[in-house]
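Here's a solo chain for you in structure tokens, the form predicted alone.
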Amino acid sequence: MIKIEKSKFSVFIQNLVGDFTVFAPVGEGRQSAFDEVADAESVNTALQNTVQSPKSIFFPQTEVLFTYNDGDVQIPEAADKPFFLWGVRACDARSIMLVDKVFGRAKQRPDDPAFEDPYWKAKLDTAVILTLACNEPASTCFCHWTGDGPFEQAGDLWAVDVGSSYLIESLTEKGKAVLERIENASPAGKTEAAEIDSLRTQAESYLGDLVDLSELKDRMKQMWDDPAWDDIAAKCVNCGACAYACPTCHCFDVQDEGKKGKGKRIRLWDACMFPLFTKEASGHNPRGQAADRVRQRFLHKFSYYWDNYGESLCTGCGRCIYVCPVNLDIRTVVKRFLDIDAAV
């Protein structure tokens, strides 16, 4: 583990810019997101977390898959430099790995490239992710429910803000290669290690009581026809804000834009909360009621994905709680299905 003084942070970022396209937290409040930066002055180091997750770096909200012109198909060129993500929180680093199990290593045939998304893999496979420990989790955070924590080590590099400096440790060979190039750094000592333990204990104290989700996937299936889904749906307005803010939602639509044999095919985010998402060409919609769509969202997060990969598709980042216009709290929904006293 090395120590980089914050006074030298600008040099650190500037050195990265030469070999990477660097993304970091920018903006404030509801306008906060991960965006490309050219210098340290653009980075908001005080953010608890961004409202828009870094998922959009690898899976953009709109993405041109190819252009076509009278049978001639052109695939966009890959980025000329690999990506470096600075300041990703542990919940988001884990979310990228969860989506990678769908786009990068699909369970159906993990060794068959036909089941890999080349657009996702081209960006993620060469990227370096630096995860920054979360010293002060927000009131909406519940990452400890999903098996994580504010100081969980994830990504290629792991960093801790200890006030006047950052302590950084490599977790992968890609991360190690970056650390070896860093100048003006010094080795971290026993004092810094003790400080990390203190900060971890303090951060964990901000989180609420722990809820065991191990029985949730089966409980939700057993309660398929439970009136609870109607109660939840009565409050939900099906706006899709939760899905668009979520770092693991990965539903998409594919559309062609053009005419007379010339145009482009684009992929764009979609959401199971939208009434048209499952509407068939015949006009029939198997999820025509709001309760059906709410149930699909929660079962996908806490049951279907768990059946396939042995873990929840939720990382407890709390973004859906923050952006919901009707204050529908995913934590109270989960507690209700676990028979814990909670009103939706």
The other form holds:
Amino acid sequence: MIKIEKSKFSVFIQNLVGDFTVFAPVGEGRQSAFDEVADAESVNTALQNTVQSPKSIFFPQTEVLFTYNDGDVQIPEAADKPFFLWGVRACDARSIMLVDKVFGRAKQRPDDPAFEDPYWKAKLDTAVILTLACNEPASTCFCHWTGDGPFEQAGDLWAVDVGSSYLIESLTEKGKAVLERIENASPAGKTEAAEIDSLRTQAESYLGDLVDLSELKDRMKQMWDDPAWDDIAAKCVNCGACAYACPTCHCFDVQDEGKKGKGKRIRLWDACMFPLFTKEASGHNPRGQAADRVRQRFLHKFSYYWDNYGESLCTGCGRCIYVCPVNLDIRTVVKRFLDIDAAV
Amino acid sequence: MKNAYVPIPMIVDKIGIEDTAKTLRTFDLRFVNDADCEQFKYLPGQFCEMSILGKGESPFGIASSPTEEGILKFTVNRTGLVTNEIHYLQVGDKVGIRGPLGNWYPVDSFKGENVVIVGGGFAFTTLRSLLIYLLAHRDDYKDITVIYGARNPELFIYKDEIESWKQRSDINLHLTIDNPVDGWVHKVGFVPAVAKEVAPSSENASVVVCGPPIMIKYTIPVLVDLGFSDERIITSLERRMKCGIGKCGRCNIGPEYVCIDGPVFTLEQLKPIPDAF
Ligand SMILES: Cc1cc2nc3c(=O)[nH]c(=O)nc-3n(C[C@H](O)[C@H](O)[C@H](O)COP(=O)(O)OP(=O)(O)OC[C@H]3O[C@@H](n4cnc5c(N)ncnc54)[C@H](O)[C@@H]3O)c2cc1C
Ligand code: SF4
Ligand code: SF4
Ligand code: FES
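Pass me the form predicted in complex with the partner chain as well; I've looked at the form predicted alone already.
Shown next: the complete complex, the earlier chain at its head.
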């Protein structure tokens, strides 16, 4: 672990921009997001977290799969520089890994590269992710429920803001290579370790009660016909804002733009909350009712993904709570299914 | 590396019109590049995404058998944007396909067994693939029973081939239509009822059932009554699809993705999933 003075932060970023496309938190409030930065001055270091998640760096809201011109198909050039992400929170760094389980090699065809998502892989495989510990989790955070935590180590580098400086530790070879570029960094020692411990304890005190999710997987299935789904559906307006804000939601639609001979095939974010998501040409819709769709959302998060990968597809970032126009709180939903006193 | 979203170029080699209303057409496609043909290894039950650049893509079961080399056959029901455009294709036109996608009927574990094929309507596509495959390896399999139903005689697909199957002594073929029609000498009645009447033995046998959801739903209890165990009742499901490779998230039934865990499932696999049918 090394220590760099905050006064050297701009040198740190400057050192990287030549060889990396650097992404960091920028903007305020609902507009806050990860965006490309050219210097340290553009970075908003005061945010608890960005309202828009960093998933769009690897999985843009719209992405060209290829262009076509009279049958000639052209795949867009890959980015010329690898990505460096500064200041990703642990929940988001883990979210990227959860999506990677789906977009990387398919578990059903582990040996077949034809089942990899090449657009996602090309960006992620070369990226270096620096996770910044959360000294002050927000009121919507519940990462301790999902096995995460404000000081959980994730990504390639892990940093802690200790006031006048950042302590940075490398977690992978890619991370190590970046740390080696830093000149005049002093090694961190026992004092710093103690500092981290006290910041961690303080951060954890911001989080609410702990809820154990391990029984949720079966509970939600057993309660398939429970009226709770109707209550949730009655409140939800099926806007999909939660899925778009979610760092682990990865559903997409594919559309052709342009004329028959010339144009592009693109993919766009989509969500299971939309009625057309599953509607078939015959008119039949396996998830035709609002209750079917909210059930899909929560079962995918806490049951189906768990069946496939042994953990939930949620890292407790709390964005869906923040963006929902009708104040539907995922924590309340979870508690209701676990019989912990909660009205949706 | 192969990009799973980019279609393989194909050329329309032959077009067959299956019904007088012209809602069902069968397309034989040929590979533009020999290397693609070489690499395309599939088994009955798998499907492809067919692309009309500028309109989109749709999944279709592969109706040809891997034993019919050099071509891929698809039968397309005209029902919306992409299928409409496919119906305008002419011999010599270019199309794209992605695949082979999904899993397949367990033809290897059928070896040495009796195989029962139950189909309804134009869903007979991958069942044709299966039947042609079994016939090409006839000695590997014991009795082959086919129960195939359509609303009326007009709506059977592969009519010429049905005639040739009728001539064979090594297929027990039972055709049925919903309501009596002059000149029809085969069975009359819905597929589940006919399956009950034909009562194929479940002894050392597997059954593959494919058709409209309602037909599958009512045929399965009949098969269970005949003594077929859940792991030997095999069906193929349909869901709206986009990517076909387990990424876009829309085709799931419970934790299973129809495009990559399926489309072929056993009743045993589907039983715990509340919304499978
Ligand atoms: C595994 C599988 C095998 C199939 N095999 C055949 C076959 O052999 N012959 C045949 O005629 N049809 C088959 N279908 C159904 C066929 O895919 C749909 O009828 C077709 O996608 C409708 O497309 P459209 O653009 O004309 O309709 P639209 O209503 O305009 O649909 C727009 C898009 O939604 C998607 N979509 C809509 N309905 C379906 C659906 N039922 N299944 C999957 N995606 C859908 C497609 O991407 C489609 O292009 C199969 C479906 C699946 C899942
Ligand atoms: S199915 Fe719904 S909950 Fe699951 S990833 Fe897609 S949009 Fe998110
Ligand atoms: S943001 Fe709220 S209202 Fe919108 S789909 Fe999600 S839960 Fe429903
Ligand atoms: S079609 Fe995209 S996940 Fe199955």
